[in-house]
Amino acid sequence: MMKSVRVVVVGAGVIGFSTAVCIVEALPFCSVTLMADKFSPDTTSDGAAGILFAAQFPDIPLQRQKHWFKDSFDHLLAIAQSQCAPEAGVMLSSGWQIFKEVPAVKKPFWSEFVIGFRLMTDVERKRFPDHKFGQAFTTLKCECSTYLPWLEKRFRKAGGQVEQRKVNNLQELSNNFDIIVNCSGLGSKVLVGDTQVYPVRGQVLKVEAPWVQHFIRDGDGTTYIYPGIRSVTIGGTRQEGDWRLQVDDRDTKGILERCSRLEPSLNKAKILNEWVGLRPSRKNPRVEREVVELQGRPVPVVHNYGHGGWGVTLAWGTALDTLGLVKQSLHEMAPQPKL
């Protein structure tokens, strides 16, 4: 049978690749291309720590959320447990969220697909002397500079098609294809002119301290340390519509400085690299479908970006939620029989 309808999926990120895996693996009847002018290991989503926990947006349904976040733990699990584990860069981690003062939540939404979540004991919460209150858990952390090389061979595998090139808009995509898929993350502030969408900057470092086996987050998400499979991040920094690329050595000093107040070990790891990379933010991700006039012509364009800093965490969700997208615009393309 011809491959008959061509759909393009713009950007290489988490959140790119993630959705043409599922995109491919689901339609076999479509023809899937990834175009993208930046591929790993220089995405946004190479320098993330990828620890999944997850952070509530205002106006996108609760229970959206929840299913977005289970899937995609659901879908990461499976990996660790699988021996496909070291190749995708997926393990469990486990540690504690900290936090200076009780939080108005206990309990996030997203504790009961974590395993094993509890809230810390006035003995494990000794070693934090500044900090009130603590949640204990085990979570999933994948890394995407293994991860995202992974995916890429298995969307190939499906039949997948690679092209590495600029997209400076939608128009240049309607002659070849038949839906637009966006997870341009940042990019769409340019390619799809959402004004909405805005950088939040952030350093981190690696280092080496094989002997940290347990993360620790500051609940105010500034400063955490995630051990991985071949080195520890730590890190960090916030600074919203802030567009620097440069490592800044005052940011690297206050991480230091601030991540070994809470594991006084980490003042005698090695540095092995400095990293910044600029989170595509929005008050809440867009993962929507409109039909835009192309050339003289209506175009399904799916959107599916501005995850913040939670894009490892949600990706597999949003995926499956924008391969359920580009389906209603298949069903809606299909010739209706004459009655």
Given for the second form:
Amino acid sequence: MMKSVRVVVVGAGVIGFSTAVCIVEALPFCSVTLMADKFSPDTTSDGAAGILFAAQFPDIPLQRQKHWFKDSFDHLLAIAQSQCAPEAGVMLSSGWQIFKEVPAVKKPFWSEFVIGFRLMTDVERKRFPDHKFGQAFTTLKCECSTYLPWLEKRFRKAGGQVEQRKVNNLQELSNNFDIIVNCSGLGSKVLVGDTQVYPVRGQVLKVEAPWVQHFIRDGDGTTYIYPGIRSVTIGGTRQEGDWRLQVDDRDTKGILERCSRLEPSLNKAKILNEWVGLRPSRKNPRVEREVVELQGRPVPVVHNYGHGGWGVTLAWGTALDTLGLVKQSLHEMAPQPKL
Amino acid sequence: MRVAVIGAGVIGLSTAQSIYEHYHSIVSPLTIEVYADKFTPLTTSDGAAGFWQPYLYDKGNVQETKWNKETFDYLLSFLKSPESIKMGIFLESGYNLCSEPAPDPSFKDSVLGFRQLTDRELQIFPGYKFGWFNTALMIEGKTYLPWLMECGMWSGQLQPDPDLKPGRGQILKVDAPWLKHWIITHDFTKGTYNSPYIIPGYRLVTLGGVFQMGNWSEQNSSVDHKEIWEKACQLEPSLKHARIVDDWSGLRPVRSKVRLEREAIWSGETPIEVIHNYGHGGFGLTIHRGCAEEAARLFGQIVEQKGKGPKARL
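Okay, that was the form predicted alone. Show me the form predicted in complex with the partner chain next.
Below is the whole assembly, all chains and molecules, this chain first.
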């Protein structure tokens, strides 16, 4: 009787669930379990506004980064155009990214993958007197507090198992699983001892301002207004190495000031709630595989973590990449009856 | 001077506002009274989706294009201030879709960021081969009208105008807050607004388009309802799960062109000065300010003729 390959995905944020869905849907002969300590609505992904933008990482080949972005964008665009859109929490969003000084790169690498990318006209820029340059385009917003439950449904439907459990080390898993997929975000610092992982603290407010239909983002990445399905997320902060999860009133004040300068009508918006998340940051995301000796056995471990503030943006693309690495690991394992 | 403004839709109230703004410090006393049988929220302006966009082509009515632009610029100027929320105005971007290439619309220089649709965008809308994207303004009648001046009640006979006909419209209002773009389709064989449109508003999304010339019925038609709903779901599949909240019908005051002119009506020995400002069809909110300012200018002529104002030209 054929024994199916047992895969465990650690982490239930957008990276964990995207990766788990990719694997379970592509590899029906694998039994896939997703294991995590925290689930939606308590993950880092849940508070993220989920607007698709990318940054450029220094050490990953540009072609690969382009794939990551394009695959994620196309995947979510297909959902946005379908009947599933509201259930999945995905929507199209148009708006402007503005810069106080003209940036070195006027057309970033991802400009070809978003929709209708162009530079702002003079009349459009007049609305932002402190800013000299801007880009206009249409992108996507993916709200994880809705998207993660939707992905979980999809995961279970394809036969995936979900287990709530805090994983303290990889040894614990090697008894019951043949391949470990690590999507533990900031948790990788402890789980796999990666000292390069660090938090970048972000605080946001969710306000009621249904008249705001466009995103506005300052190119420095610290001030942004992202209209969502039922509220508008305004932010933010970028505090490197800061582990505090409590709301900081000084940050609240700063966010309201900066965002109201860009969009004065926000002065009248009712604040619905505040949230803090720790972006699981790293110089470059770690999407690679290795073989680790666990309890006397060589166990393939595929990593997919360290996406910083670009988790939602890169989730599907890196999940597909990770699936490829899982497939490679399968080929190298002891021969199974059928692959 | 006593001024009676007849009609309390967006045209009536904004005309009263413009006359007041320009003349209340010049003509003293200046009493402006608005008379109508329907006031907000029961006027045609209240039911409209509240989206600034003229018909695609002005058919040579360049004066109307000018008034439309004046209205847009006027509303845009309020966006920097928190007052904009009390007025019910905000920016919204979206798509004008055609089944074949068409010349640029009359409003291309009025709106923000006007451009043609990319191939990728057209893929989002199967069945449409051409179109434009731009950022325009929303102006919700139910919020804007109360913001304008309001007044007393009187109902009376108005003169018949054979050129004025109802252009019946029906809309659905649905709860679909994930939609942030308006989508207007154009079918040149069927005529303006007889083709589906989806216009997200402040809280609800308006679905339409029906434009039935000569139909005076203000009752909702279940046939129109079904047609509007099915076409909208075809255009935007995510609507399938939207909750339908309301139905509404209204009569657009359609005329070959806007009647904006003076007329002296003789009642006994003294003429009553009348300024007509009607016949704005489906673009009342779009054109209101430009027309109101023009009406105020005509009012100024009357003020001068009656020797009620300073000699200085306005």
